[in-house]
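A single chain comes next, written as structure tokens; it is the form predicted alone.
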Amino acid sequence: MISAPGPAPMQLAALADQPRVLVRRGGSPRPGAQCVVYWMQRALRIAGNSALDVAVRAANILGLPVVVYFGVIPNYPNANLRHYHFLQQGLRDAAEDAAGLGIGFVVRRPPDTLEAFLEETRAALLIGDENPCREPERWRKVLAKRLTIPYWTVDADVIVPSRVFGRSFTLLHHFRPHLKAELPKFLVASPKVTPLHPWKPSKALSSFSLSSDITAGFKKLDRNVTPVDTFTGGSRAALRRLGEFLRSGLADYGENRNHPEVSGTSRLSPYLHFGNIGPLTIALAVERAVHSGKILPETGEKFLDQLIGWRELAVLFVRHEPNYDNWDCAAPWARQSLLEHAADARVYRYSLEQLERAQTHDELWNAAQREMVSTGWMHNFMRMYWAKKILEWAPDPATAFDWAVILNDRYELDGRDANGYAGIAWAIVGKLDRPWFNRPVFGLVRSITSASFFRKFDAAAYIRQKGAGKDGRLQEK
């Protein structure tokens, strides 16, 4: 694969052969090379980044300093300016944490290219980060026709990587055993890799300030989404927000874990999404806290079972599924039985327009949906009802699925990632679920009411929070 002079050759082959490691475009590192480049894009940060890891061991076996390259880009698919801050204060944090460790780091806008760039550097090779989704996918393929020097991509946003496995799972129960197994190669803390060749330029490279708005200038941003100070970007925050989850949550996390109105748990899917948090540093924080008894072993199996179990199958069905985002990814039997229901009659029935400005009868519902547009989070306990119910007011199923899609990309800090778009996919079309009692509108898909989830928690006092008054009515601001 490797034919450099030396003993490059061999290591760097021992290198790319892990699990976790794609090679997308193979040959020699560049002779004369001035450094190696990590193209961050989904894992950003600098700590427990598998990605960068494997960038620094290959630089490492070069003799060759590494170089973060982040490239901002005006198009990001569905993203507004909500996304963008808090891209922003991640790449803040992840600038910071390269710099101490004698690594570059360059943000760059357009016009500039990562292909430019990479000339620029005189760059041996290129690492990035794997994405199962549609678009970055396309690009990683298309890059790697266009480049002259390797290039490799590394699976660092889950515990097992997905190449593993080779295919998805129709439950999470037919997944668990095979997770299983894998588990114990790869839930383990990784060694330190410090880099050896610490980045000294001839010239500073140019790059995009961070003190200022990487959007600036960005004409087709939209900018009516705007950013919330619910949660703060970051890899310091990220890991703020898990030791206050590991004090003061996890140990009831079992117990309140399906009771929004008392936040119940970890919150963490926005720092998961933007990659400023890696799994393995939460799973393995999860286990240090039950192996120290603070923590009793059932609660943190339950917390993993989401964090590891639930996520990592909906990245897999997002590599495998190319219709992950739509109607057409239903259960066979959760299409047929839909469309045997499709004439069935609404009660109620409302426009996007309306589902998005929160004006339902429901006022749970309208609860769930203020709180995604005001913090950029849901509860997620309450996604599982809102999607439900989107499907049981929309014309169809299908546009049912696009509905939930395009309001959880737009508001969710979390959004446009596997994990939404599989819990979409249960609650409308039944993947990843069984065949239930066949009911109007849902045919055999599984429904929810309003009035098993009142019984379930404090339904008032969470509507009550998300800014209606007692009567259930929106309050006059």
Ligand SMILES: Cc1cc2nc3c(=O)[nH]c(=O)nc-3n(C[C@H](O)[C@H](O)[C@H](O)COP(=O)(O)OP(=O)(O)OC[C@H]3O[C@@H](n4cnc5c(N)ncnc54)[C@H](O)[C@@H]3O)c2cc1C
Second form
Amino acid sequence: MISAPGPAPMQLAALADQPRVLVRRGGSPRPGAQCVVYWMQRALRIAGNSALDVAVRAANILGLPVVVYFGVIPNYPNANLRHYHFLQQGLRDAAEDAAGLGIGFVVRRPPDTLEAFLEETRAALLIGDENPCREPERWRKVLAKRLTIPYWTVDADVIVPSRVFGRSFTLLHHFRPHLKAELPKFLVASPKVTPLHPWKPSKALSSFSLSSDITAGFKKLDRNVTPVDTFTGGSRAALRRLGEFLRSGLADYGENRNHPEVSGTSRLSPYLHFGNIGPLTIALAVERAVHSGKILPETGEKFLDQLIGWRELAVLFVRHEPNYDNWDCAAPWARQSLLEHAADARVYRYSLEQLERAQTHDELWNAAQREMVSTGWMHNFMRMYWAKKILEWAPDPATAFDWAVILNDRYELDGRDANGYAGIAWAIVGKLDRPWFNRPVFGLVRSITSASFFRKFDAAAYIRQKGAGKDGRLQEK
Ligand SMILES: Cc1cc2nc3c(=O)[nH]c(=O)nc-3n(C[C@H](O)[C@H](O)[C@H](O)COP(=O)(O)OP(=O)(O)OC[C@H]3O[C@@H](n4cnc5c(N)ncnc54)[C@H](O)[C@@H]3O)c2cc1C
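I've shown you the form predicted alone. Could you give me the structure of the form predicted together with this ligand?
First the chain shown before, then all remaining chains and molecules of the complex.
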């Protein structure tokens, strides 16, 4: 039974009954509880975090404080030092922001566990966030079976909660009408939620100090992929980046987004991936810029089509496709066509190591690979070219898919993300695309030739910028 008197059970039931909330384990909150715990996994931010908002509302109903728990996992799938470094920068911002609002913030590392923490704090209930990728979803399912307190998760990193659609879509233009119908309900500012019962420092809990390296002692961690200084993690840097983009990038986005030699896109993808900023915050800021008359409506729409249309299409793809990161997700027409072309002569063939070291005959491709390795990010236009060429040069499409995933996840700060798997599936196995003209190797999968690609932008300038200087080379392993 709920220890709080009055209408708490009904209020809690209403809170759980929202499309964004999934009740993974029902039941009543622990009697005599001391707090509500928010298990922060994906949405690494305090402001504009609907999962934290649900935790705060639940805590306010129960008359309890909120504590955020972040468990640092030593072997997060495919994460390396570059990713952990960015993660740690984000954790510092989140810890500071939480303290300012009277929300507890605890970082723990193994052998500490979330379950032990829930007992130590006598948590009333557990709120978590969501991520469509396989491993974090598996952890949530395992945890839901073991817990004895209620456990809800909140779909905090999309604008329209994925469960509203309940399916994936084959093409963006199939998805758009469904999205358009839902956006008026979800593309709105959420009311501000303030914790009514601050976490008292007297109830001090031990927390790993964020002035120390969160990866210290992680023996199996890949430290060869080093941190980059092109991006600083955290909500503060994310908001600064958004502000700069609104001031000096968005107005020309329609034109510049197809020019990798110009820094014309938002570069917000690492922040979105780590949840340092939510898509709603970005979309509302863009809408405000359009309403102020500073930005043309069609420019705002182009950007939102990427941020909401393509991004949420990618999330639905990963959520509903168990093989999202391998060749088995191929569109049936693409699979058949690629197999028919399996024996086609490949003029150039490279090994994964040659690709990783940007040692191909194609200077444009090498420049893109260097951009990714040395800055942790690659321009969208170049990502398309990069993946298409891997299909052309790998022994077969299944291997091409695997290699693209390995490199993308290893070097991109925004890698290991639904967008990356969808982008690679689009480029290599025709997912979220339609059949094109029959060509050697590619079959009906859309191809990009270097000659046509060179005509679209100043490729020579891009190659010059990403020149094989000292910092562009891979570290010797
Ligand atoms: C082969 C390939 C691999 C990719 N790998 C990743 C990846 O690992 N992580 C990742 O976040 N994106 C990936 N993308 C999608 C896209 O290239 C990046 O999201 C974009 O380049 C990020 O730069 P930006 O933030 O400046 O984008 P902007 O143009 O400023 O767009 C704003 C936001 O919209 C979203 N977005 C833009 N383009 C796309 C797209 N085509 N698909 C889905 N969402 C999009 C992103 O969240 C992006 O941050 C990949 C695309 C391809 C073709």
